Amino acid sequence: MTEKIRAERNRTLTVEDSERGLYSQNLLTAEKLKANHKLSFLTNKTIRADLFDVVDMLPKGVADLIIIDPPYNLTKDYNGLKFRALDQSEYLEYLRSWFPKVVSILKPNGSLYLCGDWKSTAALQTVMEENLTILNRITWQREKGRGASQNWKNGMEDIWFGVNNKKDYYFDVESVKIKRKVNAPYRENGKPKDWEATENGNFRLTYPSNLWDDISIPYWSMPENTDHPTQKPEKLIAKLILASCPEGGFVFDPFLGSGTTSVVAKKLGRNYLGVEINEEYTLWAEKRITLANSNKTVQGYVNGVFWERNSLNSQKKCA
């Protein structure tokens, strides 16, 4: 494989040959799980394995939160491992082959988020309804991507939100409010109403909706960026974790990719477990997890507050 030549300012994460042994020694395998699959052994680990080979060995009813970003129903190359697009019925059966087993890892009061695009969303809704109670569908804007000359550009993705028990689940809305600039401030008796006047402008903390337009896709100048073709932003995962997993809780990701869920869980004081079949991705994940020891920042999340997009100058002044 020809090595990529990167611009000097490109901050995309890479793993050097000299680092591979260091990060690979942290990984668990299916063989190691056969010897020990207790939760204490698995906590804060990455398993390099095919999910189908290890899911039955994982402890049941332990995860406060499960975040699933499976292969979308697209033909795509994941660093040499290819997923082939299926017809809708085949893709639904693919989801059914592992989804119920993953749900069994969830606590009785746990929450689960399932990611997908518009082509797969019908199948995602079906498999969610078969196994959980759906509470909502989040749609988030992807501002990155090619234009389309004969169709509307695909700039949105979905995240289905479900729980085991709709009367008993964790949701901390205060932790995921968004700080937005107030352009038409309203006063009551001469005082700001539901907003705060600062030297950097007028701001309001707003309740989050299920339409997210404040997410930036990782790109070459961001230290969280990797060469994973479908990497989720840390800010997006941070919202899911803060809202649906208590501090010190346990987050599971069965398709870990380059490690974003585990990295953000560590930064936010949660425990984690991830499964990923691609060896190169697991090394990227382990390096990112190690770097999180010294860097707890999440882009767009400053002093416990999520900021709307394009507010970097205000964020820096408040940091």
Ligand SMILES: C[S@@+](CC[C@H](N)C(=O)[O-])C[C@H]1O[C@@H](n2cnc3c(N)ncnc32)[C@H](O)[C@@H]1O
Given for the second form:
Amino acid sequence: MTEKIRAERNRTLTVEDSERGLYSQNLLTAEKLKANHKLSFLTNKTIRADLFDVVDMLPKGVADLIIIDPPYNLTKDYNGLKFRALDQSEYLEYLRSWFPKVVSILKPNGSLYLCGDWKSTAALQTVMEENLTILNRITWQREKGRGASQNWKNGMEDIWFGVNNKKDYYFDVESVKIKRKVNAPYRENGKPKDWEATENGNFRLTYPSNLWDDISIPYWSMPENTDHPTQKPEKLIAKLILASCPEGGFVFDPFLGSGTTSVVAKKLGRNYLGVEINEEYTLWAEKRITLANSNKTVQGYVNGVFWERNSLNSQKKCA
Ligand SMILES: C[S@@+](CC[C@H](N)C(=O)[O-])C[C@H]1O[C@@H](n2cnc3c(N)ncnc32)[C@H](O)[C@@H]1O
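Right, the form predicted alone is done, so what does the form predicted in complex with the named molecule look like?
The complete assembly is shown below, putting the previous chain first.
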């Protein structure tokens, strides 16, 4: 592969040729799954395979949480695997060809999140409705997006939230509170009402809504960054995992990419399994998972609290 020239402060993670053997030895393949696909064998692993070749071998009803970040309906090159933009009905058929199989991996009281952009969201809503009970649609204001001279810049993504059973599912809202700057600090009897004064300013802990504007995409200066074209931020995945998977629970990601779901699951004490077709991406994932042994930091999540985007303390490390 041709070496990219990078700026001095560029922290993008790469895998050297000398490391490839080390990280590939952890990977599972379709052949290995044919011999053993018990949950204990699959736990905390990455499967390098086409989802279509392995999904039927995966155990049913085992995942507390499934996070799906599929190829969006855009023409995109995933390191040689070219995804061609389809018309709406073709994209819906593509989703229908694997989505129910992935849902069968969910526990009866499990939760599932499905990501997409404005173009794919109608099809995503349809497959969610066909297979689960939708509880919400989160909109993530992405900050960065490609500009277009004849259109509005694309600066958002949707994350559909669904469950198998709306009367029985895990949701820990206390674990995903946001620390926000208080613009109009109100006092009662001279004391701050529901906010605290600190040396860095006045802050309030708030419950999160379904509009997420506190998360930027991974930048080249962030250690979590890889060259994956559509990598999700660890902070975003951390919210999904903390809210919807108990500690020690099991998270599955059928389109793992650079490994973000597994990395964050590991950092937060959850078990994981991911499937990714592209060899290079699986190596990046394995390297990130290994690094998570010694660094449990999630940028923007400090001492159990999510900080606003670019706020001072969001850069500090957790204890
Ligand atoms: C939107 S990206 C996921 C990015 C990921 N959330 C991350 O943070 O890096 C979708 C991924 O699905 C992978 N993919 C596409 N088709 C696949 C298939 N049939 N089986 C397994 N992986 C596939 C692509 O290689 C790509 O890495």
